[in-house]
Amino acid sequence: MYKSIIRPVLDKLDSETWHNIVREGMHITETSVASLKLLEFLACSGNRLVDEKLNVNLSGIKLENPLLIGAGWDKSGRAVKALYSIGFAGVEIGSVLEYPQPGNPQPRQFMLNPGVCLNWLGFNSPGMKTVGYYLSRYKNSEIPLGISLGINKYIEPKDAPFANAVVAEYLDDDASYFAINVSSPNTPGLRKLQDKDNLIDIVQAVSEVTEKPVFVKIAPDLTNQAVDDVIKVVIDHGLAGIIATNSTNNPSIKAKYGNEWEKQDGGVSGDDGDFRMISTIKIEHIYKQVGDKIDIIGVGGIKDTETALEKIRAGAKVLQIVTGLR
């Protein structure tokens, strides 16, 4: 049956399609308490682990444990309660844009190896108003909710501060914290917004419309000097911390999986040792520079206890998983 029926179906669906099916399946479980309890039973052997020793305070946000779902897994905020029920302490959704955007043409997400993903989704988003509608379902849930801020691809750098701020203002009541995403490799020119002057303008605009903790998400491909510039912006403007890191567009990492991937647009994430290492090195560098003055959220290649502890030992206070759950 597997070879004749199931396998042919699997072969015709790409990883993004399967991801969407799983996410929507989790969304459906939220329609009843019974289905959520069944999901919790299947994921946690009947009991969601609650241990005070695992509690973390992230910039004033109380978390049951240090593990969050990172931005990109649930871009629209459709499965927050389901993800929480299987043991995550909270969910960061998005990136959320002001206006709906379809993203890049499909196929645009590829599994290069088991656990290793290359995507050039291109900030696909239903827009802030639709996301706000979805999130209204969770207003009384008390589930910690991060919102990753992004910009539509046609936005000029000079307009990026307003584009980020308008989303933060619109979704402020839904958010526990915000993450300024200036590090996706899939929107042309976006990573230039990590430059100090551009970032200052965005940070100031967002800070004017929210009192929630604000983080900046950086790329693993930044030089240490560029990271130091981000650190200075974060400290000087009283932000909560840094999320390190986004996916990598390093050609040599892509080439390991075949020459055809070397010049392919997009970022690599997941269970690649080199990617995990450069992400951890960035966390280590940030912590050496500032210690506990800011909070570091570590993400990049986390797949098990060992790789999670690697990030924590480097200086991360909280962890995010994205590709590890695909």
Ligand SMILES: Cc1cc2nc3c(=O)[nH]c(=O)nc-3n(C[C@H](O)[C@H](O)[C@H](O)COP(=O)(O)O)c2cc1C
The other form holds:
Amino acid sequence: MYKSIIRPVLDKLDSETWHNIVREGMHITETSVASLKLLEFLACSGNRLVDEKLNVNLSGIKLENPLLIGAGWDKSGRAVKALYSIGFAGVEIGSVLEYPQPGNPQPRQFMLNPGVCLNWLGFNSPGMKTVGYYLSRYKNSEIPLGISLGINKYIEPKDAPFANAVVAEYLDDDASYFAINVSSPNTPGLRKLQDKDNLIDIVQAVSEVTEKPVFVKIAPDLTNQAVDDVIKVVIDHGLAGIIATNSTNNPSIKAKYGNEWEKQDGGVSGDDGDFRMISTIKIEHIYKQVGDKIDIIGVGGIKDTETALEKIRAGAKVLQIVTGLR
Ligand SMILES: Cc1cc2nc3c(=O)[nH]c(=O)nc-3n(C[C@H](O)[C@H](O)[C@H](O)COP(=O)(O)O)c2cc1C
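To test you: the structure above is the form predicted alone. What is the structure of the form predicted together with this ligand?
Time for the whole complex; same chain goes first.
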């Protein structure tokens, strides 16, 4: 029903608008046990699959299976139970900022091809207080929740450690883990925070306010040398691991969909073979350097079993999906 009736209607709408409609529709199903069960029944052709053989231990967090929703799908914590009921083991919320921020002017999210997204949302977030209020609905649910940390646009690099830490401290009770997101392509200067010295300051500030596992999320566009620097920071500071990767701002990948996109700001995600490949290569590289010393969460272009297995074979322990869920 979704593919034959609902999706064709949604495809005619602006990409961000339809996404918001789907997310809020899922939010509404959370108002009663019956509607959640119906969602589960429709999505899973019966009951949600539960199989102990699929259990994964992610840095001490018990996941029923290795598949999470990645950051960006539910930035504010509106549809956690609904996403869990359709089979995901948990949800990474965010990125969450200290203060509300509208993000860039719309339209700012396009489907370049079916399954391939370009967005320059620019960290739209209702801010940590509103997110905390939304997440209070899930207090007793025990659904694993990652919280992706972001910073407001006007934050100077020197203030980034505090800006990350303040969100982690505020949402600490809600989080199963935190992700330091220094890799979104849409906040000017953010990716510079992946540099060793900047990253160390952020990691230290966040580690001071939480004992939850902390991951660092990297861009697929980093050089291997820069990835090695991130690995060193993660290991030296006893962090849980790395999330590889965010979307790409590679101009040649954008240009494949028309010259008009080549110079457009923003990140490409989803079903693009080149993006998927550079993202998987980063996982492979990290795993070669450190093996199982840290956990790798693989994300980037996963759309089916084959593309999921590709990341697992490269060394990912857990997977995330964002653009593929539409
Ligand atoms: C519309 C959209 C918004 C996103 N917002 C965030 C974000 O706020 N924080 C973050 O760390 N990643 C964000 N991402 C990146 C995704 O989490 C993911 O790393 C990337 O899209 C690659 O995965 P995919 O191919 O499954 O989409 C966003 C992606 C999309 C498509």
